[in-house]
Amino acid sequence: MKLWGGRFEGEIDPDFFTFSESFSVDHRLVLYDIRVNRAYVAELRSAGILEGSEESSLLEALEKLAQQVETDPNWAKKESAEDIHTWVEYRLLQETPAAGKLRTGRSRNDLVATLARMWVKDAADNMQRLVVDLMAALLSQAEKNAKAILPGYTHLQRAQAILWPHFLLAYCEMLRRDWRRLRDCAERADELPMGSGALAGASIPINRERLRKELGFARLSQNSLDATSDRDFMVEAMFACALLATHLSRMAEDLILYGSSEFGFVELADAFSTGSSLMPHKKNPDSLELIRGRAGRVQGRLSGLLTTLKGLPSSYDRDLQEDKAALFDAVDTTAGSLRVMARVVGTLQINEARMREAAEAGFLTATEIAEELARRGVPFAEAHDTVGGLVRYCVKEQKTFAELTDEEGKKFTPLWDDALQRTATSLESALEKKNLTGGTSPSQVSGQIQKLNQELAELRKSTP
């Protein structure tokens, strides 16, 4: 069962069978083949390859197989072939001798970075939607809890305080971006090859233009050398997926910080968590640690391939048979992972109250202090010494701003009064002045909330 032959003299060794087939791997694109083969067959008719009968017989023989592996999800484990062009043109030939001429004007380099084109656009627009549902979950969590305020952290260390909604909005604007990537893929893959032959084009007087109106591919490709061998759709798609499962896995971590008893902000439901086998009162993030750790996987893949593709010369070569094993493992799960995050969120429990707790303990306002006294015509540098002076003797004393009296405070500016004691202990008041565009205000915020809710509309709206 193979495309070759005439040239070669006895059977393949059956070790180097097992060592170049493909077909375990792209059996998964049969469908993409049968496409391509009614619209091909359909040119050949018009180019004279194929009579009338000829190409009903093979359209007939293409839907028998199409119902085949559709009614059938097991099919390919009962199958063997070189690759995945080999056994359908083979179980074509079981049922038409026509299917003899099906290999007319092309060859398997065109036809597979056709259907790996095909491939990679659906792929693209299934994340999309993935992208979108995950979005989705995260503004419910946002609406949800809108009034939580936790501490911001630089460097681990608590900073500022924000809302919970603001955190998980940051979150949002990184899915936007991925949504925006996979977009810009699905068009760059947008191309059509096929009719590129093996390497120089096509003789048979195939009609590339309507072959790409009937497999609905927005152009055509332009150079026969370029378009077999070009993967750079599938390492724009495999790069898309490496950035969307690193900010999955920043994701992840936070939350299994968050998680953790030393901060015990949100606590993950049960159907996402499991136990020790020896401790019986773990209660692990597995979900999230899994998520994380698949984020090394997928960008190995991406690495895998740019290496694979930095020494090949121009055309195809066989190597470029890596390329769909390492494509689908990195779509395949981060896809996988963006499922099982948007569950996590969307069950997710938060704890406000330890949440405040730890914002109300780390100084979090000195900056508002700073930035008051500044207003009141206190050089910054010199606001900042004096807020750090102050944190100081805070530390020493084991004291609160909320502690602080006015003696005290007075030590370190005689500007203190009742309003720098109020900007000193109030989060709220320190969360209402972040009121710029972007801000963690609780206006600003709701409206970044509202804003969302509506573009996630037209998201779905405009994901095929």
Second form
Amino acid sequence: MKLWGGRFEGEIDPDFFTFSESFSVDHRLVLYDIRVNRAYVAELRSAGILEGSEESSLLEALEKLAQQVETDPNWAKKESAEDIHTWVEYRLLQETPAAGKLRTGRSRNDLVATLARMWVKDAADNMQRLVVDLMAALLSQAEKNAKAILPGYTHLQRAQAILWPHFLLAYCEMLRRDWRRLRDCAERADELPMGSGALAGASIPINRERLRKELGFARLSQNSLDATSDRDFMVEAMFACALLATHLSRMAEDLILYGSSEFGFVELADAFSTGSSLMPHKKNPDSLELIRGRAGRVQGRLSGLLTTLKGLPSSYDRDLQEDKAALFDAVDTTAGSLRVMARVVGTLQINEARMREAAEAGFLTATEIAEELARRGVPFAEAHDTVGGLVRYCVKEQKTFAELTDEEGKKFTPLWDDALQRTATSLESALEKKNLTGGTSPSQVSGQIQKLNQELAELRKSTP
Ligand code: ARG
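For comparison with the form predicted on its own, produce the structure of the form predicted in complex with arginine (ARG).
Expanding to the full complex; the earlier chain stays at the top.
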């Protein structure tokens, strides 16, 4: 079955058919196709194109088709067609000749743009729910180990002590922005193209406004050329996915590092690890490695679609059919990573003692000493030099700050006293001092946890 046979002699080349079909990808749009058809049938009836009996036979046939695909998850494997729109029309024609009137005043160009927008809106909702689930997992991991201290790194060198929850909440912040980005995408996609025809607009008097309400769109598209051919709403959704997947990838990398024997800060649940076929002792963080790796795939899909779009002349071109494979894969991949990451975080064990040991070993309070000297009136640049010298001395003598005698301390600064040594040795007091909004002090962090918990409840409520 073809929707365009009249002009052509003979059959389509079978290899070209296989090359060009999109049913194997766009069959996923079937329920949206049926839903739009239902609403469109009502419009054709009020425009006088369909008789009352034709309308009801079509609605009945659509209902039957919906039931068939809903009850058989493998329905698409048994079917083939040029695309999902062709297949639906073909099946309806088998039920009623009125199906021959169905595509009056419309084209697959406005149809497919409509279905894709519906799909993106639902996919964004779904992804938002998964983002909230991951944030919840991060928050409960933070609450479970609220007091754990680990070294914070810059350049992957030990820098300053931070709370374990502070590390986790950093990812909550990124995810919160990802959530917002997905919401924005859904809002911009919320425009109905139906009624745009193939490119120039429809010439039968369907009521676009009524159609819009029936299909749950916020606005009508305002230009038929644009509506049938831009795919910016997909690119945006894929960018939101690519950035989200990039955040997940960085989180995965952090946890892979922290889980290595060299760090030993965290241990992945066995259920999310795999072994080696050769080395019996291995426990590998494959779940996290795949999350890290798949971010590349999502980014590739995004740049693939942008490249497809960049040279296209105005209005619909068949190149645009490449959009859905890219979109579906980017969204599926990101959703899969979100699901697995939430479980990995939820089952992660931490080794608080190892974290603390690392935080105590790395002169992480050096900045604190310099700042304490600055508080006592020493210019910070001078204090910085002094403490630098002290660290160099400790490294040479293989001493920690705690092991310094009063005499040794005084060699570097006459201000050395018990209070300064406490500053040099207490991670807790170093944390306490980072008490501005966004800092890692225990009271800032517990305030953040509380705020985020409230916000999560809000986010859940505002995800449709
Ligand atoms: N399968 C096509 C796609 O996904 C549907 C639109 C086809 N329109 C056309 N004029 N060939 O883009």
